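One chain comes next, on its own, written as structure tokens: the form predicted alone.
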Amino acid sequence: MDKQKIKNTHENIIIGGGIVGAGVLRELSLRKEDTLLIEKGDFSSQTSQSSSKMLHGGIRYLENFDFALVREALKEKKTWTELAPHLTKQEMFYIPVYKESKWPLFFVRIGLFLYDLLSLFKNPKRRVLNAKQTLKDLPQLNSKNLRGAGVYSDAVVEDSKLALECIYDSIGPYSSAINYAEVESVEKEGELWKIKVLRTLNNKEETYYSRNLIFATGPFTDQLLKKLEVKWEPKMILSKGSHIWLSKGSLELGHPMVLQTKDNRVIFVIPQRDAILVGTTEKALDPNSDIFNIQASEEEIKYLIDVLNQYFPNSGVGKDSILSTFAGVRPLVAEGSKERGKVSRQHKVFSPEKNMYVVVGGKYTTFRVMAEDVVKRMFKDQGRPFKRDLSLAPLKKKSVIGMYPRESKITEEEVKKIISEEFPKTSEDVIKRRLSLLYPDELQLSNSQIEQMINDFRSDN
């Protein structure tokens, strides 16, 4: 964002640069609202880059009778596969069913019908296979007590890049965004909010002012608002989810899968980025845990490998098959005594103080609706007209590197273009989020070379 001219005072300031904050920025930009987004780390570097890389209705939410959420998410999945085809891909997911499975085959058949019904039958055609048909498509699958499989459609997505593109789309005469800027304090000064910020890469302190203040900080919300001494009752349940990336040759797998586990969860196994993504876990966290840059634990990694070996006993998947791991924290909103797996993923908007808004809950797929709802609430409180669906407009700026796999290796010129146009501040920003690299040999540049290129660009601008 070095080429931006960041003003001192704005109509709106958004704290949080994940997918929801990016969505709110875009909503306000499309309405020509003067807005600044502030993010503690790199954009989309926390929960929004740690998803299962899916746009989906959430087939498992059907058993909780959360039909409204599933319907809304399926609609948004369709929206983003149309708006961002360069970052998304429709896939047919397989749910293998065994004699001992929690969901028997007839239950899966009903569930898939409901899933398609809630999509208004706009999903590609579902199927239910017998055991023989299932093994033909998934030859490495454990055949013992196999009853068949359900097959249905969802989509995979480059999660961090979609958030980044929403930010790129917003930046211009009305909106700007800064990363590596930690909010130190918030207080009211007259009719404006005064926000003190620390630029973490150079320890420079800055102060900004705004009429409206919006928090889109996901699972960090309770901890941040407590630190800032905002009038706020804790609302979050912290639930950690971890994933592993396996090398492509670890499994002979031509289709994404949904695995039912013995502890009544589901694990996604998705061929993507010329590798295989496996996750996620569900681990309760203490509300005071340090969850910034959280990592997958050895226990979680072992759990995921064990589940894989139950379904693919002859594959030999082990720790040596792992390319990398990652973890994030789900932004669950407490609902009485409900267990984590049963908590709804519906979102909520609060206004703890005048001209301050907090959006919590929700899921990645429904971020556009969440962003729209918080802006709608703000406009309504201020007696301003609100027009829906402006954000159904196409994204104007695409990432330099889209989805993988790609036919050619990444060039130095492409990296230079990323540095000049996509505003990374570190080599990790380039490699993990702008390139989404899993195989280091795909890049003929070292981390130190990329850091030097970034420094050279910043000194020239």
Ligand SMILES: Cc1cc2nc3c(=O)[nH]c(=O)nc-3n(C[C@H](O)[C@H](O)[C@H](O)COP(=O)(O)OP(=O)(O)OC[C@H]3O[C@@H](n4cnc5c(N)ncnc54)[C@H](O)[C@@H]3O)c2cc1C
Second form
Amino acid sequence: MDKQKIKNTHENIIIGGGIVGAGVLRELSLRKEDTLLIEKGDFSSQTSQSSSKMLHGGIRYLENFDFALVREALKEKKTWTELAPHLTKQEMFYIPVYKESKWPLFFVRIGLFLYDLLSLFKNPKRRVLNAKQTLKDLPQLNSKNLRGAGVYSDAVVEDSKLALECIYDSIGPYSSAINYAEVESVEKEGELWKIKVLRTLNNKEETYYSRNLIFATGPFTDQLLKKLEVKWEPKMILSKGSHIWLSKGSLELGHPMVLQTKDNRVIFVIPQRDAILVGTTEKALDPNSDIFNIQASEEEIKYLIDVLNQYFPNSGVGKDSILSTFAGVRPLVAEGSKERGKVSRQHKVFSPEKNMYVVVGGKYTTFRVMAEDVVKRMFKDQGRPFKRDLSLAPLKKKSVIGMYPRESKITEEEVKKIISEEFPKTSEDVIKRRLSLLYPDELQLSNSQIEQMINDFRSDN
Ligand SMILES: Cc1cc2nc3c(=O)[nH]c(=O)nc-3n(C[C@H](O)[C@H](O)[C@H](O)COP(=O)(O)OP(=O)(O)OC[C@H]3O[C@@H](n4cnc5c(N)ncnc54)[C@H](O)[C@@H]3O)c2cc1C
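And the form predicted in complex with this ligand, for comparison with the form predicted alone?
Full assembly next; the chain just shown is listed first.
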């Protein structure tokens, strides 16, 4: 083997640097496995930055009797609130109930009991409030036909930062990760996979080799495996979800809420990052649509605003309350003819070819279990023992900027530290994912100044 080939050969290569790829990298690095992660854009720049930012069991999956999933997700929620308290926060969520609601109050009461039971009663105390008590906690809420509210605990998370921290935690003697590197082709060369990669910022081609290849490409899996000509039957149902960020003060809201909608869905309204996150929608996408650059549509924005106005009729929330919007695609795995909203969020691991693994489905909350399961399957095929729960170790390296709100403005020194320690390549990587900034005036640096700082750092190193 020539020198370059030796340098570019790894035991394992992971394709995809969202939360699942980051979790798999961490599993393998904790096992001292030589591994490289390759991500087309910035790390965590697709679905894993576009979630509703909740670590949750998924109270509405109880309706589908998906108890195993809810139990597993509740356990993982607890794990990550303990392992990453600087990026997560337990909150009490309110489900207001009206005369015409799909879930009446007694149903909510049973649901909350089951939810607590599945968490082995490790959640903070649930409550059921009458209408008067509900309005005391949520004074702007529509009082007409209000029956009360269920109150239960779930957690919020800084989604892109947790994925980034799993990557920072892994990089070291055994593991590495590259961003802005698109996998363009994959073929077998002897016992190794030969992987051609395009470095998208300078258009350079590179070739890597590995014994094992793991796809953690979320909703992009079917489209990518088709392009790479892997033996694979399409399995994904593409379902778009959009959110809006409202400026702080546009609603008087001390608690996150779960709003039941007229079309039998639920919308989350979550005070977070010194703003209010509202979402999500649910829209079927054609399997061939371009899902790398999806945006919230006018129709989806109107839908979310209409739901808010139904619950908060005197708040004056409208389009001018919106700070920004974003959209993502759920990585659902097809299960017969089930309705989109009812498809299970359970994950699956496949091995379409020898030494090739594909992990699909799941939720952000369950990424650690997904990562364990794909590595376990790989070890089993290699006849090696697998020890669970190594990844319950705390994360070693924290993001420079944790959760908002914070007391002071972001300083130039902090941005410099991010550039030198957190692998951003563009100003968007800094602003959107390392800072997660919603109010641009909180940063006294322009995009071009940040780009310049990145270039200066890269030419010095
Ligand atoms: C609207 C919405 C709300 C959600 N809310 C929640 C929630 O509140 N809680 C929860 O638990 N879950 C939630 N989810 C689900 C959760 O966001 C996803 O399950 C999770 O983020 C998927 O992570 P992933 O790593 O599999 O996919 P991704 O984050 O999409 O990562 C896949 C990566 O593969 C990369 N890739 C693709 N092709 C290539 C290539 N050729 N070369 C290199 N890299 C490539 C992509 O660039 C991408 O970064 C939500 C999902 C959506 C859409």
